[in-house]
Every structure is written in C-alpha cells, then in structure tokens.
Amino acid sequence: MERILEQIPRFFTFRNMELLLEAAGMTLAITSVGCIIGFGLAFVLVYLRQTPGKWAAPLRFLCIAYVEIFRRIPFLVVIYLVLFFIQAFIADASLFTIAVIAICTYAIAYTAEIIRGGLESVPREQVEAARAMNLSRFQTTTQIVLPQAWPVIIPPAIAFAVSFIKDTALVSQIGVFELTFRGKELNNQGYSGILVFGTIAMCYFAISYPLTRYGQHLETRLATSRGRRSARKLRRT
C-alpha cells in the first residue's frame, strides 16, 4: 500500500493520462468499426440464408456452417487467424486493419444470430400477405419485416457491442496499442499492477457504463414503442 500511494503522484501525470485517453481512443475505435461493418455483413450472410428454393441449399449450407464455426472459436484464436492469413498476402498490413478484420470476423457470426431472430420474430402471415401484394423478397424484408424487426435486433446487438469492448483486450496480443497493451507497458516501467490495472479497469467501466445505459434506454423506448403500434392494431380490429 505504501508503494502504491507512493506511485500515485508519478502515475496520474499528464504524459500517462494522454497515453490511457487515446488508448482508450483506439479499444472504442475498433470496436465501433469492427462490430458495424460486422452488423452489416451479417445482414447479407442471414439474407443469403434465408434464400429459398433447391438452388441455393449449398449457399446455405456455408452460410449456416460459417455461423456455426466461428460461434466456437475462441477470439483470440481468431485474432491469430487473420493474423497469419494476412501477412501471408500483405507483410505491411497494419495491425488496426487486422484487429478490425477480426473483430468483424467474430461480430458476423454472433450478430447473425441476433438478427435471424429479429426477422423471424415477425409473424409469417405478413410475409404471406406481402408475397399476395406481388412484393419481390427485397421488398419484403426491408419494407415489410426489417421495420418490425428492428426493436427485437437492435437492444441484444448493443448489448453484444458493449460487451466485446472488453474481449478488444485480446488484441493486446499482437501489439496493438489499446488499454490493456498500454496498462502492460506502464506495468512494465515500474509501476504497481494494482494501480495500473485498477485505472485500466475503470477506464473499461467508464467506456461500457453509458453504452449500457444507453441501451437499456433504447431497450425500453422500442419496446414502448411496439407496445403502442400493438394497441393500435387491436383498436383497429
């Protein structure tokens, strides 16, 4: 204790908090990147499963076999996945472009699954009555089905965002120069690991609180709001 309060002083100069901010910078950065461009390709890999007809039974099938893979792969065995496959084409690939392939990588097999049952939930007799109306499957879901889909996809997809800020830790591993990197690096010059990593802890708090809170905001403003498109279709009949 008295080592740590003795450090204290050294510890919380501008230079180290200057260093934590844009480390903390770089973990919010690939997360947002990766886990949105992930969001959106897994909006193509459920469209694609979900394709009907003989045809496109093997495309399914990879679809649903890429979901199944990557659902089991530990994280940081993904990590160094893309790590060796890239260099093995680009030497001078920068770590933030393989951090972000990664996370990606990782987002479209969990988010698929989040929005797969989004558009299920919604009831089938809709997608029945829009095929009646001559609607193409394109239309059907993003006019029909994604609209109604979107309070029961939205609340888990930020959730799971919120929650891999702290698996971004992982990329570490390969050198890339966010919080848990820089809390290696202070330790290393010295400095207690309680006190290094108890300040990198709550710099990971102070990044998923809000975003917690923020979803379960929007959790129950969604649901609010389906709640009272429901009243109003029973009102109707």
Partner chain sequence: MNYTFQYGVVWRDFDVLIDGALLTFQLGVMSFWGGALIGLFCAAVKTYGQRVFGILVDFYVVFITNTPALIQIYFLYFGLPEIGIRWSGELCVVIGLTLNAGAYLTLIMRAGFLSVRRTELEAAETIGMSRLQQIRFVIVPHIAKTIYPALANFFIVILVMGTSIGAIIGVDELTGQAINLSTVNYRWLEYFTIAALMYVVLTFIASIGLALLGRWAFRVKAKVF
Second form
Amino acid sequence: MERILEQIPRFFTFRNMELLLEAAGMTLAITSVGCIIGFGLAFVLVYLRQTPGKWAAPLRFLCIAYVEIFRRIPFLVVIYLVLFFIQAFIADASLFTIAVIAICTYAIAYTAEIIRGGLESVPREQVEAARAMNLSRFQTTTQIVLPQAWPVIIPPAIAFAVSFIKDTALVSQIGVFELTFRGKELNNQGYSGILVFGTIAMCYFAISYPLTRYGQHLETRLATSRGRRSARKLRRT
Amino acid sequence: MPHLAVEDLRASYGALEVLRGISFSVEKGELVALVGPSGSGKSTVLRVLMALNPPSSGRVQIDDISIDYGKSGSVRAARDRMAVVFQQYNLFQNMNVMDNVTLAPRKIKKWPVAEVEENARALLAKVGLTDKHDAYPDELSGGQQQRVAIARALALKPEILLLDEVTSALDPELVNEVLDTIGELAADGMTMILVSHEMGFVREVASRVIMMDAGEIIETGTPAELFDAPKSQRAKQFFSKVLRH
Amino acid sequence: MNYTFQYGVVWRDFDVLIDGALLTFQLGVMSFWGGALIGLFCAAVKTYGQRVFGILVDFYVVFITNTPALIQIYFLYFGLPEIGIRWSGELCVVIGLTLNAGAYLTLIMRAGFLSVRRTELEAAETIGMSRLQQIRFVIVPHIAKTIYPALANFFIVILVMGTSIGAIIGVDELTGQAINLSTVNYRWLEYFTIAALMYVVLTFIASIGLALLGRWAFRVKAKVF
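Okay, that's the form predicted alone, but what's the structure of the form predicted in complex with the partner chain?
Whole complex next, starting from this chain.
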C-alpha cells in the first residue's frame, strides 16, 4: 500500500499522461475506423444476403454463415486469425492495419444483424410500391427503405461501437500501442498494477461513459420523434 | 385486338391456388370492375399483372406485346405501361407529396424535370391538393393520401391504371372525395381495372363488371346485367347480399 | 503467397484442444451462475431495497459496464498481489468474469422485475394466493419468460468473449491451448482455425441446449440462430 502511495507522484507525470492520452487516441482511432468500415461492409453483406432468385442461394448461404460463424468466435481468436493470415501472405502489413481489419471483420457480423433488422422494419408495402414503379432493387433500398430504416439502425449501431471500445483492449495482445498495451508497459516498468490498471480503467470509463449516455439520449430522441409523428398521424385520420 | 388480354391466368400462395384460370380482356377507355367476396382473388389479379406475385401459368398481352413474368425486361415493360394504386396508399413515408409524385418520372422515365414538375402540379390540382406539395404522408388524411397516390400513379402516364380497393381503408366520409377523382378519370377516357366493394359506384361508372369467386370468373357483363339479372346461383347470392343496403 | 496449410499436426493435438474447450465451458458456466446470483441480488435490491443501496448498485453497474473485462482481470491478476492477495489465473478469470457478468445480468434481471405488472399481482391476490405462492406461480414464471432469451444470449457472450480473455493471463482454456500449441511448431493458422471451429460447435451445442431447456422449463421459444 505504501508502495502505491509513494509511486503516485512519479506515475502522474506529464510524460506518462501524454502517453496515455496518445494511447486513448489510438484506442478511439482503431475502434472508429474499424467500426465505420465494418458498418459500410455490413450493408453490402445484408444487400447480398437479400438477393432474390435461385442462383443466389449459395451467396445468401455464405452471408448467413459469415454472420453466424463470426458471432460465435472470440474476438481474441479473430485477432490472431487476422494477424497470422495477413502475415502469411503480406509480410509488411502494419499492426494498425491488422487491428483495424480484425475489428472490421467482427463489426461486420454484429452490425449486419442490426442493419437487417432495420431494413426489415420498413413495411413490405413500401418496397412493393417502389417496385411497381420500376425502381430497381438498389434504388428501392437506397431511396425508399434506407431513409426510413435509419432511426431503427443508428441507436443500436452506436451502442455496439461504444461497447466495442472496451473489447478493443484485446488488440493489445498483438502489440498495438493502445490504452491496454500502454498499461501493461507501465506495469512492466515497475509501476504498481493497482495504480496503473486503476488509471487505465478510468481512461476507458472517461471515453465510454459519455458516449454511452449520448447513445441513450439519441435513442430516446429518435424514438420520441417517431412517436410524435405517429401521434400526429392518429390525430389527423 | 383488345388493349389488355389475360388468358387462363393461374397463381398460387404455396399450396393454395388463388387464381384458377382467369381470362378476360379490356378495351381502350374501358373501366372494368372486379367484384366478388373477399378472398376471391380480385386483388391477386392486379398483383400478378404488376408482377408483385408471380403467375404459375397463363398469358398476359398488352396490345401486341406478350408479357413474360419470368423475364425482368418483360416485367419492366409491363410496369412501364401499367400503374397501380394500393388499398393502403403506400406513399413513400420519407418523401413529401411532390417527391412522391415526381420520383419515378424523374428517375425511371428520365423525363425532363421541369416538365415532370409541371405535370405533377397539374395532377395534384386535379385531385384537389394544390396546397399540400410540401406535406409528408403522415400529415395527410387517408383520403388525401389516396388522392396523392392516384396522382403519383397518373404521373407515370400509364396506359392502364389498376385500382386495388382504393377506398376500403378510408373513413366513410372520405370515400367520396376519392371516388369523385376516379369518376373524373373515367370521364376522361382512362383505361382502368378497378377492384372495389363500392357497388353503387361500380354501377355508375363501370363499362363492364367481372364477378369472381374462389379464384374463378363466375360471370361477366354490364353493371345492369349483373346487378339486376345475375344468371348464376353464386352471383345471385353475392349480389343479393351486397346490394341489400 | 507461399503458405501451405498442414492440418496433420493439429489432429495429433486434438485431445489437448478438447481439454481446452471443456475448461472454456466450465469457466463460462461458473462465471455465468456467479454473475446470475449477483445480478438477481442487485436487481432485487434496486427494485425493493432502500435507495442508498440502489445507488450503490448503480455505481457498480455503471463502472463495470464502462470498463473492459480484460482490465478488470488484469487488476485482479497484476494488482491484487501487491496487497497480498495472490490468486491463480483461473480464479482471477472466474472472479473477474463473475463480477463483470453480474453487472450486465443486473440490467437484464432488473428489466425482468420491472416487467411484472401490478395488475397481475392484484389478480393473484384476489384469487387468494399467499406472498410465497405469488412468487412461485406468478412472479418467477413471468420473469423467466421475459428474460430467458436475453439470459441465453448472454451466456453465449460470456462463453465466447469472456473466457477467451483467460488465455492472456496463461489459463489453458481453448484459446490458451491454441496459443500454447502453436508456439511450439508455429502452425498458428491451423490451430486457430480449428479452435475457431470448435468455438462455433461449442456455442451451437450450448444454444441448442438452452433453446430446449427454455422450451421445457419456461415454454419460451429461444432462438438457436
């Protein structure tokens, strides 16, 4: 206990705090880049999954299999798989790239389900009306379905990304300079584990808590704005 | 040659055969009404014509073009010549009235924007909604929405307009505003196929009436022929029920 | 582009991986049940207890759910020895995951408690049920039905995301065994693809078991997919 107290002034130096801030930036960077790319690719996956016709059955199967399999593999295993797979074929891929690809691989599987739920929440009649006017499947999705699905998709997608900030701690295993890796480094330099990991936990908390609250706020706002719209509708008819 | 010819059209939902060999034709400028008890397959005829449900067999011909519902090019051609108005209006909830009406003419027909907008304004004036261009569907009453839906269908300049129980979802006091619009279209010589339960209206405007039951056509004739002197037993039963009031 | 896959060695070590999978399952079950007890207790305190204790529960939940499970386990594994508490890797994982799961399960169970409607209890009272009978026949079945799908889903999360953290502090569960074996002969991709497939199989077995259990015990339809 005295050791911890005695270490405090040495630990909270400007240099160390700068390192932690940088590391927090890295945590945020890999999470947001990975999740945003993953979110985009998840749209493609869902779109392919909804391809009609007999010839597309294998394609639909692959899309379903991707989601089902990656939701059932630990993120840590995905990280190792991506790391060794990429290193087996590309010698000089940066750790940042590998971490982003691993996050992306995982985010696709989770956000695909969110997106599918959102798209399916739009009444089928809207699609029929569009198809009857000769809008293509792509036009129907982008012009009619997606604009109506956003309020259903966005809150859980943000909740996923925010929650995933914590899971990215696992990429410290392959040596990406993010928060957890810095923590282990400082611990190895002889700083107290309680002090270091307590501080790192607070760093995650400082990032995660406000974003979680913002996500909840967004969810209620979108829910009430839709509620208002349907209330207005009830009054008019 | 009839404008639209349907021959031995069949369709199924799973194991249930909902259309069991339907044949009829529509001449240019005619208003043909499909009537019959619910579940008789009237709406399915329109859905199959618009390729929203696939037919299992049969022939559909518009003028001299035969439609193959298995081919996307042919389906596009069918949808290019016909437009449909749905029972539940199905206006695009994310677009205002003007965008609902002009979307397909701009993006699909690729007509010049100025012309499309002028035509849309004229159509909205015709259905009595001059002041609602910027309103969203959920800000309109059911009757107003249905009139927008009619304007949206007409904006595509279809050769044949299909109307699928367009007044069934409306409150009674809003029914007439929509029927008046359809009556005007009939007077203008628009070719229409109308699925309806409004027997009074059908009698007034239809050139011919087709009575369906259980996926088959029971009887065809002018409104007077069918309503006043139905030949078959099933038609007699049906009309005695719906015309009692 | 000259990597050749050699799965022969992996099959030789298959029984080691199976041992790892069994440990994964054990860690998952223990943490889940521990967490479920904490969750039930905290949710009950939050619903029926004094406000002060409710606030304490809030602190616990908010803190745990906003920090990584990995850091929580590091804290136990690297931090606690400094104040004289030395736990094995396995124990740190189980305790860490239990505390972690407890917070998430508090949220799930709390939603269950809140879903019991006043009217149902009044109905139970009017037909002359005792408090205990109300709990046995009305409250518990109702809560179970409401939250069972969420619980089943969370068990899979713990089983997959949770237990694999153990590998990082040297616990020989499935991921840990894959690391151990592949450091010997460098067939990383082979071991990890097989381990990944074993996770898929393990969670499918768990999902099917939970779906059957749910149908049998609570008449809920939990989805396998």
